[in-house]
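In the form predicted alone, a lone chain appears below as structure tokens.
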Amino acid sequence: MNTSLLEIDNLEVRIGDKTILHGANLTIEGGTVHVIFGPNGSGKTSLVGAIMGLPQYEVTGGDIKFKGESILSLPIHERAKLGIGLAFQRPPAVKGVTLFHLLKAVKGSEDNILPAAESLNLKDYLHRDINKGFSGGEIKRSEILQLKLMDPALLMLDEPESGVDFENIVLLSDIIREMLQKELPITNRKKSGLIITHTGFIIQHIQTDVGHVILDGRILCSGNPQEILQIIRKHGFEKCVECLEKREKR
């Protein structure tokens, strides 16, 4: 029986003097993949940033538990060691550090770096500076390659389809499905996922189990991802605004 891998309880997060998340709640069971929809500025990236422990996201209330234990006091590298991985929407270029050296540090050895890079068509990029001169698709493949070698229990993907052409989306989706153990029955899967998306295009390629809508720093509703996406495509996020207003009036 699957148990909760990640539990977010009434989480409040601010950046500087601005509160971004207002009492967000989310539970991810082991072996499941969740997707969060929301317009720009709704708090999607802040949520995964807070889970990862990025310093600009200050937790001012609530708790984040991973494998049953609070991780609020842990630095980024300790959260990564526990099995939390994040593919950034816009990762920076790093001058003077090659992709190979980063992957070796992530892996702790050179084992499997070459075949993993070949699976993402990045063999010829291993000895180039990280993301320097890379296209949008190459940057996304580099992010997924790092996660693949890290092999986290929780894969967090921030807008994986952003700035990526169709060919790269298909390749990335194939690797992500493999990482999420989609070939196994759900009860046998050890990996979970949290996908952030604005367009929803990625879930046409990666089957997700639960969908959520975040608006104004609150997770408003949860349900079937495809049904939620259909409503958003038909009505936009205006329906979500109406829902939020009704809740606030109660």
Contents of the next structure:
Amino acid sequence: MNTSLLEIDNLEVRIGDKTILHGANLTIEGGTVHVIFGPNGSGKTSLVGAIMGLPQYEVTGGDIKFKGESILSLPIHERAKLGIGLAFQRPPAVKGVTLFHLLKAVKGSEDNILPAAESLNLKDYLHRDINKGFSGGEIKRSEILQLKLMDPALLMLDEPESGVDFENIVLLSDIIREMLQKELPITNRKKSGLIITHTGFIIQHIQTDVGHVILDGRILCSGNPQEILQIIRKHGFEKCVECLEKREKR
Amino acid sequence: MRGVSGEEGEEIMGLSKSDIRKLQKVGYDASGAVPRAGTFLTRDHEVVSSEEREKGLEILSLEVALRKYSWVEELVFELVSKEKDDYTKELAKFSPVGYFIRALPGARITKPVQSCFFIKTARFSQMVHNIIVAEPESELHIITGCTTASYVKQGSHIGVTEFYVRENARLSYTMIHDWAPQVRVFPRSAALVEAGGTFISNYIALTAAELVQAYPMATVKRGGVARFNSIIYAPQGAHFDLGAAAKLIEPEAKAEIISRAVSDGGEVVARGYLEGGAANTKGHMECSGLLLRGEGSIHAVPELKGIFPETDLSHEAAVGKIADEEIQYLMTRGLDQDTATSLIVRGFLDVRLKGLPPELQLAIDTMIKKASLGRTM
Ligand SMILES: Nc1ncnc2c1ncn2[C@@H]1O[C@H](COP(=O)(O)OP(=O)(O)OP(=O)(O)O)[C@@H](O)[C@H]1O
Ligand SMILES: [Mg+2]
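Having displayed the form predicted alone, please output the structure of the form predicted together with its partner chain.
Below is the entire complex, every chain and molecule, led by the chain shown above.
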């Protein structure tokens, strides 16, 4: 039997004593790319944070399975080693640790670091402290650079294009497409994606498979990402959800 | 005099292979392969090696220097008072063991002079007195390593060092300590920086000692600069009480005190004192402390004293633990918690020491890397 890459079942997540996700469900198959839309504060970052295992997102119910096994008891780095990668919406700066130091520690060698950095126009940033004083767009490129060298099976990208100028969106999209093995025939693709976006710019450049809307901590509906984006643009999130639900009932 | 041959067999100058490894850890090269302008090695109270390899450099034992130059007498206990404390009083009772290192006027000696005080006998009480003179327009770099033989667990080291940085001279002094857990250490040093001179003092201690207490003081004249850097890693059981002081007594004098301390269970007091006593003097102090565990402490004591209106003195001090968010972020890249912590600790201790020869910086980098990776969590 084929197991899905990621299976989220009735997930409940709390921050402090506030419940953020109320029973979220999501399944991602190997080789597919999903998109998540949702208003500010709806729980998108919390969802990917909980998948990654960041401790502030406390899982109080449900399960997260990766490659068929529950990962709830695994620490962050073991989830990363299994193939879960997260490009943060707002990563912290790490004083004293240069991007190069980190990449070298991640890879265990210096191989491939320089060409990868060059491909993202980050060569001159390798010897700066990670994210310290980086501009918004530089931070996003640095996140993608780190993931590129980790080469995860599941790429979770939390607003990868926000604050990125047009040219760099094209550049980032090219790299992400490559990371998602978009050049391979569908059946040969192994890599999956979970992309959070408000603008949708990124999905104009990267072909995606399934879109979802998250509202008040629930993943309410699923459909064609482009279509969902159109409806949200025209009618807002609430309407989008109503409309899709109606369609589902039909 | 030949040292008694230990279990380890062959000895060079009374030093076993394991001794030599200990010396290397504090920057002392016994092989002759690393470029050095000169060497001075003291084992317990015996001068084992004293050698100068460059013109314009003079290295003598202090005893010999006192016989050779009548004026050296005036430099002894001139900047550090005999009466300062019990340790200096004790030291003053004995005939001095220690070095006299001097760069002659105009001599530019860019390779470092290496010196080492080595405690070979268990429970030895080592007492040394050093005089360093950088004559006008000269340049001199000294690395002093202090360590014990691997089997020595107890002992004490009392050292008075007096630095004379003459007009427009440049002197860097890097002290690297690698003591044993029950060694008590009391360096007592002071510097006089004359007009246009630069004095750089670096202190590095990355292993345990029962107590290290030091508070060097620089008096800086017109246009002179004093810079103190310290890098301290205090494992459990270590107690470091360290500081630096600078008195800016003439116009345009400057000073900078930078300290980075990591407590991995040990106790650290990081003191600093800046006194602006003339026009256009400027002093800055930065004290950063990182606590890795629930035990241990870092106590930053920065003091500023302005006694002239046109002085500019400032300090920054910060003590805290590594932000969880930063460790977790690195963990999302597949690093376990220990590796992530080490990476941050190493970065924290990795201060670019201004004015150091590159190979010395490299030696320091290597030590920091080892210390931060050798942490036990
Ligand atoms: N550390 C925290 N403490 C308290 N509340 C938090 C914390 N982190 C997030 N929240 C709250 O949880 C809710 C969901 O936040 P989350 O970051 O998941 O939203 P989001 O959908 O990613 O929003 P955005 O589009 O603005 O990025 C918000 O109301 C937010 O204020
Ligand atoms: Mg978010």
